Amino acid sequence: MARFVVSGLLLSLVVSLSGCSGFIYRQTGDTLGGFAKAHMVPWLMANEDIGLACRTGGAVGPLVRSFERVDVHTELPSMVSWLGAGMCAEASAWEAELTNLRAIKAGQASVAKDAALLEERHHRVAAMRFGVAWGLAVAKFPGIGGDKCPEIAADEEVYYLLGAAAGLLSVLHDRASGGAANIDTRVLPMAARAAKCLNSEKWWGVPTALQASVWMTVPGSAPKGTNIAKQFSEAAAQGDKAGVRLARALQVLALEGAGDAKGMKAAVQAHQASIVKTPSAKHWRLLDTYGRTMTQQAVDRTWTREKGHRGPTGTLELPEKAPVPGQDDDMLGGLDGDG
């Protein structure tokens, strides 16, 4: 008799242990997911370290997302975390993009298709990434990307605009890997219709950029008698006058990318112009370090294809088309011992 009276006790015991550990481990989830939200991410937000922002979105993010298993809410604050998990993805995408660059100017034609590979393994990463990202914002905004807006609290804006953005940046990176992360690419439009959503001047002009984005990506996809060029001009230089310039980098890879040379040149030297200008936004500083990456591999692209390496350090600035006599030779200067 006493021993069931034990085994009673101790059951009881272990089930309130459970229950205790339970408890605790909400607690702790949603004082961590506060402090992230609340302290982790504008930290972030104001530092202009892309490399710190996206080892921190890889090594806090699954912590802070493993607290739904003991159903904490932690959409927003992982939603950021897996951002910047992206970008760490992205960043080797791009070096391994201009590795190809130099092996095909170079003819060395195995280096180039190996780097290419490697390109698609990070896109593919990459778009996994951002991906979950969106899909948190789906979780975190019912119904975002839809006909109707969902509501969005003041303080939650900004988590609304990362995730479309994360939505636009999952497609893109998945096209680039062959489709291999596969992304829906309903996830496109739907990106498109979220941006709708949010004041872009106060954001910007962001919103209107990824809209403009999504419509030159898919030709025809735009309201009829919509001015994209104009749009994208416009939500530029709101970017440029506050300070986040992530709008003029969106601008600057539309005109790469449907050939505009000569449009891509103005809005490089926009960007630069901008940048003398008007210092980084004080709270916001990560997201414009992020423009300014973005338009610095569409420049270095270019470098690499014209003169088989990236461009200048410290400075956005394409390449002059006519060669300049000694202008290379120059930047190796010193390194043979004879200067």
Contents of the next structure:
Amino acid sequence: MARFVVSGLLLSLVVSLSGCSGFIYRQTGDTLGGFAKAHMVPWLMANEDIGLACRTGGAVGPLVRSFERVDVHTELPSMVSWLGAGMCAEASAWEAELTNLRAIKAGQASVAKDAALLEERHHRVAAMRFGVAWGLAVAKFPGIGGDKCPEIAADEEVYYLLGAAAGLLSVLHDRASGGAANIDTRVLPMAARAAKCLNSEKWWGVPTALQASVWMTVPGSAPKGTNIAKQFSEAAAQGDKAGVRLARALQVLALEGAGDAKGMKAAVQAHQASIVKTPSAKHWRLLDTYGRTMTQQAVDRTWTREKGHRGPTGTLELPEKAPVPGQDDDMLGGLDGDG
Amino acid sequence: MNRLILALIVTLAPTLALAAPTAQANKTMCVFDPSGAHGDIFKFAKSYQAAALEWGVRFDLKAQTNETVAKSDFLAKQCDAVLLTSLRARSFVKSTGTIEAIGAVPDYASLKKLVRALASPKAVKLVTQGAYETIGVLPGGAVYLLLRDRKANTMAKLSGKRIATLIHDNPSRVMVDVVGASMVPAEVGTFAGIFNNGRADACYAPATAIKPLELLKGMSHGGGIVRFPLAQLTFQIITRTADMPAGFGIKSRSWVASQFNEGVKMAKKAEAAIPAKYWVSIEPAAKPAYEEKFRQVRVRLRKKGEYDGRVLRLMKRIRCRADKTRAECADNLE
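With the form predicted alone in hand, show me what the form predicted together with its partner chain looks like.
Starting with the chain above, the whole complex follows.
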């Protein structure tokens, strides 16, 4: 009798396990997705190590997202993972860019060309990853980037903001890759409209800076009468005050892109001054560091173009203009004799 | 011992000479790109910068988002070369500025032929005007007519329509006049709004501008894009011949011409990405009317001194070599 009972129990267990493996996967997926959203993402956001975040994104993202196969919704943690993975490719593109500039400075045509091609390839990967992050934002927030704002839960606003940023980044990297990632350029105005749905001051001026970046990238896309420079300045000041200086970094890039050397220098100085004055916001160190990395890259580009190497470590500082030879020689008059 | 040293020097000298970097002259190039240093044109300029090292020049690139500023910086000799749209480049070298002549280049294959012809060493005189020389022509994409009402797809029906027209674009103003339409003055920064809001019935733009500026909105209620290039937008590099090493222009034009397919890639991609329903084909029977109007505009602008007759003739030869049956091939008006 006991043998029958045990056999019956085993049989029912096997049947239930094989029939319910989907249930177990879903349970696991819900737990993992929930954990990632509740703990992994906040932990990463509070950590300033960009390298760690980008590698974590690349490593954990596919695992989290694979639960979509058993109907588990993982859009939000997946989006952050793909953003992180995009940052890895972006960092590689930036390195190749500096190699290109060094080679130009050194007069090495083939090295410069090869580095430019390598840069394009990394931009393509970055565009694809940011593009996936944007796609996840579209899936999570249907209607994002449309004429009306979708409903956004208070605890999901930051994801919405990151989704809009991913949209902008995907197009910018695709353009830098020569269009190799085939990102739809309609994403640009969509990202600008998406950003408009958030309270810019609450989110460190980033929504306004995102819109302004799109308007700079697509001349003629700004609403009539918009003062883009003023919007950037106000947004950057909000970020400086909050200790999340992404808007400041976007302003630096915009001024650099427009060839405004003077304006760029002032923005870089403001970024550095703010870092000294205001510590990174405790829960958002990653984003603040990402902003600093963006400005650092713009600074390093200038250094490499002018001096052949990147700028100083630990501070955001553009190279000084070379002094005019002999400018202060008059001070040396009469000092030729013995001391 | 001395002989050994001498032998070593003789052996090593060619190697050392090879290892030494080629001396390059430092020059500055102002690059107009509406999107600045992050745009597609500036990206091309970076490729050009690497190539130019091999011809003995190291360019420092300066991005300009305002074309007027780029042009005036070049005039003030703050840059040794300048990359501009053909619209502005025409004031330096009229012949290459004529490439954008209305209706003169019907497709990219013809444009490629033209750019290659102008890159020939035999064309040096043609691409030089006084102190200035065009050292590169890069395609920027065909310019199309965008309509809010696709039924206005013949020359006759365009008469009386309002067309958003760039105010500094004289050839387009003449075209609007010849068609009998009225001009709605616009700038690069305003024409999209004017068209989308219905203050103009039509505007013109390359396909690359359509999605980022959301021009499909203006065509969403029965509008369309006339699949008949009005003109070919090009970007051109202008320099003062005397400021560059001897023979630089020939090498430069040849290299830029070799990048034609790369340059036209984005335009072709943008054209392919436009949903088929928006394209409006011109009936074969209606084409001659378009072509005749275009020719009238070209001849008028040549007489006014805007277009160079030599390049108009060259473009006609290209058109007629591709299609001998064209009506214009039998006469000699251009």
